[in-house]
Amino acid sequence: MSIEDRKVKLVLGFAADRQEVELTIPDEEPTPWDLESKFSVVGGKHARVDALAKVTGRAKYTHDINLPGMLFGGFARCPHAAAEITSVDAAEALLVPGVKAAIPMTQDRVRYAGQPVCALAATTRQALAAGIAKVQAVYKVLPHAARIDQAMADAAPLVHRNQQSNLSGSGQPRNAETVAAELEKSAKVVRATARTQVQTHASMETHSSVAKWDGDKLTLWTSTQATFGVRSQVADALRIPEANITVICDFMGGGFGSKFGAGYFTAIAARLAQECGAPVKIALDRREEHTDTGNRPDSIQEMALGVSTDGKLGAYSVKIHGTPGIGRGAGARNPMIYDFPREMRAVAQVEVATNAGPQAAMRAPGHPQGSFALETIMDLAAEAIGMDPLEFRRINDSNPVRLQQYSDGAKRIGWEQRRKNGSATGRFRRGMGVGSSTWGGLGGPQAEVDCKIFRDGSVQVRNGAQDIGTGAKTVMAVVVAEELGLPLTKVSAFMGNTSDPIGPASGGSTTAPSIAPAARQAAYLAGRELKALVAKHLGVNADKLLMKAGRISTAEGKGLAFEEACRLIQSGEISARGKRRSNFRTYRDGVAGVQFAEVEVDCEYGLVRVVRIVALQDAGIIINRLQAESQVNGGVIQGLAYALMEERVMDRQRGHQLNADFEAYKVPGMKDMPEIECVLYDIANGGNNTSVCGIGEPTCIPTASAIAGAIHNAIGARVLSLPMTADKVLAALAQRESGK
């Protein structure tokens, strides 16, 4: 320990599981918040700092950026799921009045319908559409495999020419034989195959970029989850220094994981703008958004679980197939929770290439798929041994937070009134189900934040990462206001410009826990400098001064109002930069969540109405309760859509997506909303100086699982594939009634 380090004692955990720990932290780091910390701003319900701009329309999204002389960019796309390109000729397109440039997309093979083959820029959208129609592309059409069943079939057309099969990955884990032998010894073995669908991100704001050159300097307005990532990728694509690029994302209308990369369209917008000597905007339409910007992979999960008569989990075997389209990365996290004996798990992951657009990270990648299958086998195992499914989870889950959530959630949903599976009668039958989740969400070190205190008493906090709509600006402002003892209205927060300090990509629920600790340290350092000025002015020890309720004073009350103190600043401002450290030793890795669902099933038509969701979520130390509740509500709604509605449908013959619009691709509306009860748990995890964790991901993981369990309880039969549409519900009912 250096002489500048200090030891601090913290109380971590939550009311039912308190732990005292001692940490060594640097002198420039504020003492981490813990269970003993008292707050005046943190934990309250605050409107977002940009709420007024959004509701009045002053907020400018990338789609709203319209520059003088701006051109519109777009793409000619291949209509075939698989083809060799013989030629692409844009000569006639360039003759269309208003078309200013055309750039062929260099390639010799197309692997999915909708893949771009030529980019154009024009003075109007009408001229752009006319130019795209004039692009002459000649193809040699090839056999395709656009669906997972086609790609897995014998003698299926190869998606990638340099591979011998569409399947890749290990289909036989090394401990498969051991697990199989243990399964044979189990008191009860339950087997099931669960399927999940391809889900597209369906962001309200489609992918879009505006590029403008000023000499050799490039400014990009883009709807992105990674401003600094876009800067780096475009610099590589154009072979120019990152210092020559500024990326701006003031407001962003949803991404859910699909907007990490710059995307081909951003670099193309920059190239078109350079060639034309004018700004260029490219905004994908809804069909392009569905087919060419990513999706959540599907899965087929074949499971076998051994369980003892007293309900203890034993050997577990699962083989998972999933398609990433033409991309990579289609795994499902199964198992992800519960106390499975580590040496008794055999998990095989196999990727299946298809002639479809590539997958992209989507809210809690791999977890919703894994959760649906895992909770299915858990419910079936509980039923097989005659045990209540909630009790079955309790005895197989050692996580103290989830154990508390099981108890609290059962009371709130009225679990004691839950009937035995399939015992309800009549046309409308109600049931209850439960699902659990886990996630990381403690953030990482790549974040810096500037805090400035001005002579007029105003405070500004800045970071160059993006606020993707979840309220990261407000998180920074609340943390700084708390540290400086000010009301939230006194702090202005700015994000979304790479001219400001570096910040993280918004993924993995890492934004808040990455920037909040850096913001607090910046405010702590700036406040310490201001306290030194006050101490000198008053003739007191700076260590004795407190920043509270808009004053800087001793415990006895000797001090100045914050605005008076700021007049002591001679240079015009105090500026400090906070940097995110690596995580401290934490109370518990990851965050825990449980959801309970109550549904009503119309057994005549197979329709499912979700009546109520009780969502219980570990949220670290909650910075803004209103935002945290909003995150939970959003996750539940997206989970409900995954459970009952959303599904990409691919045409077997042509390889096209058949429902690439919001008329046929169903997302929930107001009438589909259940009552959502959000129960947040303040958990002092100690992982960073604010104990902040991210909750964007875990809140959507168990929703579909809980709804599936509730349907099972209502009708006495399990629907084994998502989405659980009316035809599947009726089929499950018919199978049960036939005794099969």
Contents of the next structure:
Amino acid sequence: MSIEDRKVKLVLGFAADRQEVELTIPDEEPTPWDLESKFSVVGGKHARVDALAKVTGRAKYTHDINLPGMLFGGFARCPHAAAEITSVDAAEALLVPGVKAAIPMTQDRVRYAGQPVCALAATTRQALAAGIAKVQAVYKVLPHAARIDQAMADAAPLVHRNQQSNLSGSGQPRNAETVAAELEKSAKVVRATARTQVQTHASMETHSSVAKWDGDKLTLWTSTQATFGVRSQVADALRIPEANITVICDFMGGGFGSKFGAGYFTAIAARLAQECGAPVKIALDRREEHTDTGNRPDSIQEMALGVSTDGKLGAYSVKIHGTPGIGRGAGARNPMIYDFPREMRAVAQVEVATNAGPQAAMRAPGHPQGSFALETIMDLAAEAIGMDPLEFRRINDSNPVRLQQYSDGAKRIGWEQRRKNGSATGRFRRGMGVGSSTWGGLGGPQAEVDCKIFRDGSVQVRNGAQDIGTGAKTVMAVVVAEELGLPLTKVSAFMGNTSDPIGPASGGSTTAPSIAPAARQAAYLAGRELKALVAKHLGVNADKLLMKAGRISTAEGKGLAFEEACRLIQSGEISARGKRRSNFRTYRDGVAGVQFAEVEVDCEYGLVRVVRIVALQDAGIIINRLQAESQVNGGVIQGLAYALMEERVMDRQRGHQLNADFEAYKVPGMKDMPEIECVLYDIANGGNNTSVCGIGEPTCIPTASAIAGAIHNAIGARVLSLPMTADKVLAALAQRESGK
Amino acid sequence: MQQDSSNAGKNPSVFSRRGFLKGAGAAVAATGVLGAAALPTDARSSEPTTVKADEVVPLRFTLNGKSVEVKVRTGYTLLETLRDHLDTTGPKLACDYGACGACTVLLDGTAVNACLVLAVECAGRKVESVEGLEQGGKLHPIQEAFMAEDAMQCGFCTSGMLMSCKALLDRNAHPSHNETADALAGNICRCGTYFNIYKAVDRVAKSGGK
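Please supply the corresponding structure for the form predicted in complex with its partner chain (the preceding block corresponds to the form predicted alone).
Next comes the full complex, and the chain you just saw is listed first.
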């Protein structure tokens, strides 16, 4: 403990589980907020700081960047799912009026339909399309395996030339023998195979970049979840110094995981711009967005769960097959939500390469898949031992937050009115289900934030990472306003330019919990400088000054209005930088959530209508209640679509995606909305000076599981495959009937 | 295609792009129809002259209350004309075939997908985009309601959502839940803000604003 460190006492946790802890914190850190903190701005319902720009159309997204002399870039793509390239010739394309440059994308083999083979730049969209049509590519078409069943078949065509098989991964997992032995001994063993589909991100703003050179300096506008990641990747690809690149993402039209990387198109845009001596915009079209920017891998999960007669979990084994396309990483995550002893879990992950576009992280990567399987086997086990599925979870879950959520959620959904599985009769049958989640989302380094206080009393907060629509800009502004005792309107927030201090990639729900503590520290340090000026001016001790309600004053009221105080600034501005430090000891490791669903099944047509979702979510100390609720709603809606609607369909013959559009690829609309009740738990987690946690991802995890449980409850049969479309519901019903 | 059911088809000049090929697409398609001989052998020597769909014509229409004049190719959609040639980028290009509603504008008061309307169809007509909602520095009530209810996340669908809401509220100041759902059925929001959009429409309806 250095001389400047200090000890603070905090009350962490939540109303039902308060914990007092003592922390030693460094001098430059404000005392972390906790359960005892009183807020004036934090936790309110605020319009987001960029709402005005968004409702007036003034918000400029990458798609909207129009520069003088700007060219349009795009790609000729291979129509075959697997082929050797004999030749790619752009000579004729270059003869099309308006086509300015062509860059063949050197490779000898294509492995999925729609893989780019040549990039072009042209003066108009029309010239670009005409040019692309003139690119002459000669292929030797090869047999393909675009679907998981094709890739797993005997003598399947090999997706990767250098591999012996399309399958890779752990055949024999850790603990396999222990688990097998324990399953032998279990009073009851339940087995089932759950299947999930490929889901695509389908962001409204397609992947896009605009590149502009000014000598050897490159400016990139790009629709990204990682401005700084784009900077380093493009520097790498073009072999130019990072120092020469500025990446700008003022507004971003949807990021669900597929926009982490710079993408091939960004470096290509820069190369085309260099070759043509003009700025180049590349914005993928809707088909390209579905087929060539990533997706959530599918899964086949074969499970066995042992359970005692009194409902305690024994051993669990699961063998997972999933397809990353031609990419890597297709795991379905089965995190430790329920109380399995660690050695009693055996998880085998097998990746199945297919001739399809590579997977990408998608909102809680692996978790919705794993959740669907795990909650399925939990429901089946509860049914097998004749126990209520909620009670079954309660006795196997020791997380205090979720235990509270089970109890609160049950009251809100009306769980006591839930009937036994399959006891409903008639054409329309109702049922209820439940699912749980855990997530990290506590953030960490590296994030730095600048806070500036100007002589006119205005305040600015800046970070170079991106606000992808989650409201990160607003989070920074709220935190700074709170720290300086100002109304939110006094603080201007800027994000999305790599000239500003470094910030995180928006993944793992870490943006807000990484930048908010840095923003608070920056405001704390800037405020301390301002307090020193006031203290000197009034002849009081700076330590006695509080910043509250637009004033800087002692408890007795001796002080100045914030604006008056700012006039004491001699140099034009006070500028301070806050740096995100590692997490302090936290109340709990994870972020807890539970969701309940009520559905109505039309047993004549197999249609499922979600009547109501109750989403209960640990949300840390909530910064802006409006945005937090929006994120929960958004997660639930994507979860609902995953449950019932969305599925990439690959053509067996040609290996193309059949529904790479917005008509046949069903994303939900206004009419698909159930009633959503969002219950947020303000939990002082203590990991950072704001106790902010990210909730973008956890809220999409258990929705499909809860809906599946509700369908099971309504019709007395389990639909084991996502999406739970009418045909599958009717098949499950028919199977139940025939089994009687 | 998303259309106000109340007004669709009343104006004889509302016709769909589906029956009409645009720009270079038309040139390429024409090759198939007319045979390669109909096109210049040296593509660099001239524009494809056999395709009327690619003529350049002057176009005048009213955009957000102001008369604008712009030269367009006959194959241009209203959306690309607004976005690429008039720097009116509120309407977004997200699907380019009328499936998402992000490009929704009002054409003589009717909500249309600007990606399905040819620019030349708009000659002499009134086009309103999200940029025209604010009047004399005062926000339209639906804009204020969107802000107050947080009826946006990334905001990319917001311009189109707002215009569909305005078309609805202009003809029905107190829409029911189902009427709102019908009017906005053609607008996709991938972030999932639908819940708050219902609230925003309700807020305007309750305050009696239009």
